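We begin with a single chain expressed as structure tokens, specifically the form predicted on its own.
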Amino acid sequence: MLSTKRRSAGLLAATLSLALFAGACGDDGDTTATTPAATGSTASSSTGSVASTTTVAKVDVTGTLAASGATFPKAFYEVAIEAFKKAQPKAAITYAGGGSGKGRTDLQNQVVDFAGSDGLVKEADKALYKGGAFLYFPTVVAPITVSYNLDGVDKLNLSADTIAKIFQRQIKTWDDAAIVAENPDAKAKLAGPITVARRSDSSGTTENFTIFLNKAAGPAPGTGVWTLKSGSTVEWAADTQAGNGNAGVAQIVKDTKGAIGYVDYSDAKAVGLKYASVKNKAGKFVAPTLDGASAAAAGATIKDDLSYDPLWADGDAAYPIAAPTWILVYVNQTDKVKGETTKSFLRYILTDGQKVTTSVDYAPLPKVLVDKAIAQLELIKIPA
């Protein structure tokens, strides 16, 4: 759970940013661009470069929106919603979390107005979305930490192979030769059984963590150590401990001596967890930082639907478990007021919202991705 101190700091930063907010909340804008394709059963394809975007005067919005989904970006969304409501007091937005899988299912069944997801919708599932074609709007990028609870060990190095063996329960004690080899200076303090903490819910954090392991330690060109594949749910060993949401996993690690778990950077930092430096593709042990996440995102290829993959990225400075996240929105809005409010909130996320990301321990998006996402707002169709 986020600390009151950190939440207050984030809200203060968000409030201060509102001085720059004039025009950013407007749902209309003069945009000249070739926009990315909508995603879904009726999506069309287009590519091209994005021109500059000019917003017009602020337009007041009054809709009430409900959303659910990924817990990974929840702290940022909470701050962004509070800041947005100060500029648009007649609007109301709630974000319930619940995990990426829940968000995607809720949007599919039109239970929510938008969904948060750290993972992409499977091609076979797109036709199930009752509202038709939808769009991915990237929002922030941040590290997934490998957090641990081990007395006297303040610095820990772990490679993908060693992480894979720990989470597959092939390594069950801290004094295992593989861990000692990567941490010779801590050898005397590496002792005791390892408790693995992982997600109980359908999770984009799980998906991104296991995608990293599959790339780095899975089938070729990986090392072949990781055999559980990747997904929002995984067949974990029976002796692992399950927590709901990132906060649930963080709490298990905090409360259990010898525990290790994968936790988003914001939640790990909020509860004071220690986290490992992870060996990246360039062979460097890199600590989870916002700069490391930004370095990974900067080199990622952006697809037409604005999906991108910063995991296991090239570069000495890239943190190897840097995760993306998106807001999913239907192209064809059925309610004018809600549609205008959704579009206005997304515009805030992509403009002044990017200025407050670091106050709650997320990295802003690369400018090229922001520009493409702002241009994509023009694909949202609002009834007259």
Given for the second form:
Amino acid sequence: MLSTKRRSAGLLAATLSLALFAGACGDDGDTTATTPAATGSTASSSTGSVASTTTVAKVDVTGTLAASGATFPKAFYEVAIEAFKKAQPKAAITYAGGGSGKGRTDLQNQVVDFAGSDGLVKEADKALYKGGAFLYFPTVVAPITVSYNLDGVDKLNLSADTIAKIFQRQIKTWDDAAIVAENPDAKAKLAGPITVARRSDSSGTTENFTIFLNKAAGPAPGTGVWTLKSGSTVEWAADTQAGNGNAGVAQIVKDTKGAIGYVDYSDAKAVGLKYASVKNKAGKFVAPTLDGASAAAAGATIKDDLSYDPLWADGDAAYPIAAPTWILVYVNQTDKVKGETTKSFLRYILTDGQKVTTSVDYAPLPKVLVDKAIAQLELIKIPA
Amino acid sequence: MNENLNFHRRGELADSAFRYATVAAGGIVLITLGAIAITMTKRAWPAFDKMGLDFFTTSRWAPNDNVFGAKAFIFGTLMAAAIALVIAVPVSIGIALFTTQVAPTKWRRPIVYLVDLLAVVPSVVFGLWGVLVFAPSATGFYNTLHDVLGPIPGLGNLFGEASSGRNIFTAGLILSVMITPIISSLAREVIDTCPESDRDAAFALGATRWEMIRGSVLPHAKGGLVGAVMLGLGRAMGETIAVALVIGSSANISANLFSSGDALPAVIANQWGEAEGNYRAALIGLAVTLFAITILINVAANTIVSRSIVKTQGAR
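Having looked at the form predicted on its own, could you now put up the form predicted together with its partner chain?
Every component of the complex follows; first up is the chain already shown.
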């Protein structure tokens, strides 16, 4: 969990940046009431967004929004919602978590106003969305660590093939030739059986971790080592250890000598785990850092619908297991007040919200992606 | 006389109203059960339709491949519940007999109170205790058991090697603690209904305390005891969060009690959040399966009980 201190530091940063918020939300297409903002045009430019610097206005939004979905970005959304509320005291947003699948199902049935999702919607499922067409808004990106517990080994290099073999129980001891070959310096300390820790619950983290393995070590063009495919639940071997949530997996790794598991960055850091440097597409071993995750997002190809895949991305500095996450919103909003609030909140997340990401251990999106996402806000149709 | 008649008529009216009210109350249960069964089956239909009987007879559960076989989960559910019963039933009936027949009167209340207190502990507390405290320290104990019992043919298969404390046996053990207060408190009530005269008669014939219990109390309480055990079994099979935390979560069928497995309600709880479409239908299918198994077991138990009552007490 986040320490109170870090959380309040994040809040402070968020509050400070609120002054800048005014400029950022100025170019709302359907501005109804405009009040001059004190911060002026400098604020807009310093947010690093494409927000127009000519219209300086603050739109009061009053909607009450309900949302559910991915738990992976939940800590960030909570901080962002609190900060957003300071700027828009009349707006109320609750983000319930529950999992990406729940968020998508809730959005399909129109029981929430927006949904958080770590994965994209399958083409076949798009017809299920009762509200019609929807948009993806990328929000943050964060590394998934391969954390381990080995005395005396402070730096561990692993390639995707080796990780795949470890998690498929083809490599069962730390002194296996494949691991030693990647870590010649630590040879003396690499000993004992490997315990594999994975999720007991289905999860977007599992999905992204297995997408990485499937891309890097799966069927062609991969190396063919990874055979479990990708998904929120995969067919783990029976002699792997299941933990509930990132915290549960982190706990197993922490308590078990010789354990290895995939844990999201903030949980791994909070528990104080050691994490491996993973060989990226460019052949470099990169440690999981927020910069590495941002670099991965920058190295990914952005599609027209703003879906992008930072996993196994190009770039020397890119950490190869960087997980994306999106907010899904219907194009055609049915309620004016709610629609405006949604739009305003999204704009906040994409501008000032990006600045508080690191305080809760998420990486901000690269500028090119933020710019495209802000431009996409104009596609949201709000009834008059 | 006229007044008397009026009173009588009013009584008749109340009587029929009462009858309808009770019929309605009973009917609501049936209707609710039926409605649950129908809507759940309907929602699970895409998965049943796709998998056919394979849904129940295969054990490959691969949502990412659109393959759903629930056999391993059915196995895990029954196995964990069986372990729980094997441990909890003798203990619970022992507690019930002790508190009603053996313990000094002044001890009875505190003992009953303590056992009932177990029922108040939320299941998530049992689960967290299991996963954080019990499971990590149990691995060594399990492996000692394996070393001792492993070489014995037959038994050796059941007590294999334990790679972790999160397994079917741990789930069964924690379930046994959870169902003990349920079974023992019901068993106590049932045993208490044994008429004093029956017990005195046994003593008068020179029976020892055990002979009295065997000859008078147990035959009298048999039906009720099976009912108590069935309620415990229902609780054990339906328990979700405690099992989800400790059972190990893998679609695995093994005779080894110390290997990881999974149970129907635990799978639903663990995987619901990310499930969509067919996957979600398959999870609802697991719920339907659990529902059906519970009903089958209860019906079977009731049949057994009514037969045994006929045998020991004659037809009623």
